[in-house]
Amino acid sequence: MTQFYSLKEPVKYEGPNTTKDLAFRWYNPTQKVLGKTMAEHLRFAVCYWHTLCWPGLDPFGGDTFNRQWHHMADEMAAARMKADIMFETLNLLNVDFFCFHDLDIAPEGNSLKEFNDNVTAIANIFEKKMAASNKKLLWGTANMFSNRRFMAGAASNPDPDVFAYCAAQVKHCLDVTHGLGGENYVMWGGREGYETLINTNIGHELDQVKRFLSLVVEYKHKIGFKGPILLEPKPQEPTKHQYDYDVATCYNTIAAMGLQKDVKLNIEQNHAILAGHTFEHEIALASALGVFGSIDLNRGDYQSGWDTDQFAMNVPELTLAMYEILKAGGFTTGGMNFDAKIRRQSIDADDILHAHVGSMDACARALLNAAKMVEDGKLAKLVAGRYSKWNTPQNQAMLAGQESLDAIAARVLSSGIEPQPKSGRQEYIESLINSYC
């Protein structure tokens, strides 16, 4: 077993007060917050592309970490070594889930079924070592972005040869990810959309990706996987227009094939800043449509057009979006994966660590922020406030499609409505979430 990291025993809670680096402060994860413990709440999990695969490179400069496996001639003695690592990192953390791409666990070899191999090798010894440490697997997706051959796309390829490769590689890694008791499988975008107009059909484009996710969702009730699949709104990046926008774009697509009890989303605060939306917001519709699934966990910097993948630490903000989390009645079978990734200046093993414990804490934080004004119910009347006038009956009548146009017309005619605006109170609304902060 590979020791990567200096600490060797797990990182404890101990309290705000502590003066201990690696320790949680605010992470507790028996602590009962409205009737679940906090673990339940969070279901917290660490990414294994960005965690142990990126090497600190940037389009201006090379590795920065210089970790040992990215520099092993034996790719799968290298992809052993991040096996040990990644449950090190689990039980330091004491994190009860991870995710994958097929690619970050195994080197590709010379062929997809040497690919699929390897894979299937490093998936029996997660096997082993999720039934000794209790860790699970909260979703798994393949890497259909990296290669050369996925340039133009995967599902959304003009040539129908990569279309066929990506159904047998999603297959693959499908089959692999309900072997391993995966909870949701992920259909991450990758480069589903165009570069440019001018070489594009984009209704054959949209038709072979909605044929993909239906082979996809056929092939799940085929096999038993009881879990969601996962799309993940994704816009900009890295190519021009992505057809998976944001969660109303997937939501479109989802709809009108009628898979919205199959397919749910995997939501991301920085791929939500992209696409010129909030966090809270993403979640809010992903709610209101009831396709609300996970939560890619990450911080965007607002002065970049590009998806920094910071960790999450900016408390007031994850309060609003856990405070969404909650009305949406927490997770089923998601969680929140850190999606994120250390700078690369940030070289130490133990950096890795460091980071998910402050992430960590800033989630616990936000969930008792977000408990509290569940708890105090003021922000929650405000807003019903807004909309009471709806419930009478006639409003309601209104509403259901019991009146027509016209009906409508001829009763505000007839007895003289004339709206009076009340105030929105978004500076009180504002100060009193503050004030749970």
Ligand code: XUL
Second form
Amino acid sequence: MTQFYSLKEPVKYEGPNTTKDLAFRWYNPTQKVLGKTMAEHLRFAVCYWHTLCWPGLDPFGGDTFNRQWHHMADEMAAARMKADIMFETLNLLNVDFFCFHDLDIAPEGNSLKEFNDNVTAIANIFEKKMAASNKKLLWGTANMFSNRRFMAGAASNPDPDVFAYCAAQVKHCLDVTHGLGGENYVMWGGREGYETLINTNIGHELDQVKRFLSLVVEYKHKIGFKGPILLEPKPQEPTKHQYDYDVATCYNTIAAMGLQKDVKLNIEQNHAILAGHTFEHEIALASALGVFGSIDLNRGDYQSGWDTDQFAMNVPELTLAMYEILKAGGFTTGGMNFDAKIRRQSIDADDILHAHVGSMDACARALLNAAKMVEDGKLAKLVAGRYSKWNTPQNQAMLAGQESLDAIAARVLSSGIEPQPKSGRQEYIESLINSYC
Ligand code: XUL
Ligand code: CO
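Form predicted on its own already given; the form predicted in complex with this ligand follows:
First the chain shown before, then all remaining chains and molecules of the complex.
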């Protein structure tokens, strides 16, 4: 076992008045909120890629973190060291879940066969570590965006050999995820889109992406993988346009294919912002459409228009998101994966711990606030009130399609209906929400 961090004992809940730097002030895993423990509500996961793979580079400069495993000649030894540190991280943070891309955990080698063998070897190590520590896999996913073979797309590549290669890669990654008891399988289409429309057959590419999704769903049933396949909406970056633009766009694909039972969504805060939506909008819409799955938790920067993937620390913002998650009934197989990275100047190992602890505390506070909103019920009552006139038999019949356009028109003309506008009370509601925070 390595000792990467200065901390030796797991971070503990000490309450809001503690003077300790590394302690939970709000996240108390066993504390009951609305009938479930905080740990059951939040289902935190540490991600492999930002935590252990990204070296701190930006478009103008390279590695700032200088981690030992990025400078080792033996790549499998480096992969084993990363596995040790992942479990050290989970243990210190008292986090139950982790998530990975195949390429995060093992080196590519010189062929897909070699890559698969490397991934399996590390998964075998995970299996032992998971059994010993009670840690679980929230989801696995295949990295089909880093290697140059994917530069023109993965499943949407003009070259069918790339499509077939992707099928082979996902098959193995889904097998490994299944073998480790992964609760979901994620597909983020980083290269499923285009750089320029003028060299792209958009209809053909969409057919390819849909066929690929069917293949994965068919295979999931074949091997008895019970969790959902999660699409992860994102509008652009790395491509100019990604086909999984936002929740609405993904839902259209899922519904057109009739896959609502098997395919849900993994919603990321920063991706919502890039698509021109709020985080809570994307959660609420996914829930309304029956495809809410999981969360990639992070925070975008409202000034810079790219995926900054900062740790989420803004309690009022998280409160609205948490309220939508509670209204959606909470997580089933999903959870809160920290798809977030420390800044490139945060070069100390312990910065990783501070980032997670701070964000877990922010989520816990948001959960407590949102629970107050639910328990109090004032907001729900206000919203229900705005729609209450729909409950009359007449208006229910109109909504259920039992009245035609001309029948409605005749009714309006004969009864002299004159709609009476009512205040939306936005400022009152905004103040009410502040009162819970
Ligand atoms: C990229 C992103 C990915 C997915 C998994 O923006 O969010 O890391 O979460 O491929
Ligand atoms: Co993500």
